[in-house]
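Just the one chain here, the form predicted on its own, laid out as structure tokens.
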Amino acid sequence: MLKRNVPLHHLNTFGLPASASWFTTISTPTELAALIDTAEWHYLERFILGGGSNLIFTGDFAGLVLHVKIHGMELVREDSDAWIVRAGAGERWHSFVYWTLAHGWLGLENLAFIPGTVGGAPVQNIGAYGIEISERVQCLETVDLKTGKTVIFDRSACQFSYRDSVFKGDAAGRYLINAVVFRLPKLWEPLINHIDVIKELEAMKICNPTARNIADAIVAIRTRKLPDPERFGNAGSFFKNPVVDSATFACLASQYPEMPYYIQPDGMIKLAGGWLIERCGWKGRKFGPVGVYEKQALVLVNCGGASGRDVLALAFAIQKSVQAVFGVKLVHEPVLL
């Protein structure tokens, strides 16, 4: 089941070059229970690999990458208030989405088009345009790479947070998901309160917009905004968008009172990281083999031949830049291994 010394650079999308030490696939929760009982398992340092779209390779990896490959998407029941759906971790995201609704089941459809795989959404807590995975999870279904045994995570258990899950703190690399089961609303309403989706609508001529309508637009936004990873190797957004305190904001506005801003539910105000980073000079800048995307401040892209090193090079220039500036830090989204 184990290969020696596999090149990693196909598996992330930023197509950063790496090698794992050991690698297998895990296409089945019996593969990985037949592969904890192997000698080799207790002794290595592991990664799980999902669709690498939220990954940067600072180098090459001395333990055992566990690439999820676990496929299946089923209707579990239905109740008078929702549809209870369940994926396999290795499912692609996006189609995954475009599969609920073109079943009638909706919710999902703001999160078109996000890369990565059902399995790696919910670590991520990935979110767009007005809804986070989070308000759509019902449960996660996970093997405790410790003991071998199935731990279900209901929602509350996965202490989830703005792009944040417990996945990427206390419970980081102990516990693969396998499986994630949504709850969609029976009771559906549109979420359309994004000016660029508003804008898209009206663009396509739509007052009345179905979740199909919604899904597609946003997949129209997106297309434009955001490189393709053929062409530009890229992890998508690499910095979270900041949030601050009404102190912090208040001392900010007054000096840049165009600048965009979010109120959130707890009182903090969430700013727009890529126009902090564009009013720094950083948008379209080239920086050695990495850069800054011309159309979007927030995504770095690979030019051609860059390492991990080089990203994060990057990366620490447009923090530094971006704390000068406005006294605001930049925290990255991607996971750096």
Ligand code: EPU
The other form holds:
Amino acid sequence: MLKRNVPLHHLNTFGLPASASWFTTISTPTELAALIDTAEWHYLERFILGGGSNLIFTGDFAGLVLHVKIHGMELVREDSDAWIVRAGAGERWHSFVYWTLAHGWLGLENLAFIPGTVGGAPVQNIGAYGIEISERVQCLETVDLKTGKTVIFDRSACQFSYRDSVFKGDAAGRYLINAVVFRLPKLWEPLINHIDVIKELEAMKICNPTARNIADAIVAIRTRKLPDPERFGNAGSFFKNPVVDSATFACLASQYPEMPYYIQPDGMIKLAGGWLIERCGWKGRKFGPVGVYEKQALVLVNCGGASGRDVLALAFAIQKSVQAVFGVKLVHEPVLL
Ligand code: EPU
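In place of the form predicted on its own, output the structure of the form predicted together with the ligand.
The complete assembly is shown below, putting the previous chain first.
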């Protein structure tokens, strides 16, 4: 069942070189249960790998990589006010979104074309164009890797916040998500509050968009603005948009009145990391074999042959200059291994 010294280059969208001392694919919860019964299981460090789209390998991994390939998509039930839909963690996120839309189960359209798998999506609470996956998650079915028991996390147990969940914090590495259950309300309204989506629908000459129209518009925007990992390895936004308090914001806004910002429900202010990085002169710049994407400064790209160390060197240089110019700390978004 376990393979030795497996290259991981093709299993991370940044295309970084690394290998796993031990590697296995998990296609069913039964396979996982059998593995938990083996001797190796108890002495190897483990890492759970999904689509590798939010991951930076900083070197080889001396433990066991569990590559989650659990498939299946189904309607669990229809409530009076919602569709309850379940997908295996190994399903490709974007295919799942279009599958729901094809069945008329709406509500995930704004999250179209995000790379990665269904199981990885709640870990980093993917979000785009006005919505986060947390708003649609009913529960997560997981296996506790210590005990082998099934554990269900309802939405509140997931401790979702901006690009974060308990699975990036206290529960990291402990639970393997094998399926995600979504609640898609029947009462549907288009969510069109992002200027790029408004403009794209205008360009498509669509006044009363369907969910499918919105998904198609978002695919077009993302295709234009974000690098294709086949050409330039990347992990999407490398940094989170920083969130500051109102006093810090007032000080910055008086110096930079044109600075974009978003007031959060708790009164804190989210700044646009891409704007800060661009203002520091990084947009489109190369730094050895890595660079800052020319159309979106939050995204770092592999220009060819980069290692995890190269990525970290660039990230650190950017963090230093944003801190020096704006006094704002940028925090990386992907998981570093
Ligand atoms: N901006 C710049 N320069 C840049 C990039 C952005 O000035 O190089 C400005 C834009 O003009 C705009 C503001 O920054 O005024 C925000 O830009 P945008 O709406 O493009 O989104 P973002 O904040 O840069 C976030 C998410 C994206 C998501 C978009 C759209 C994070 C870390 N990133 O980016 O998510 O697609 O909003 O909702 O929150 C991802 O997480 O991988 C990702 C791509």
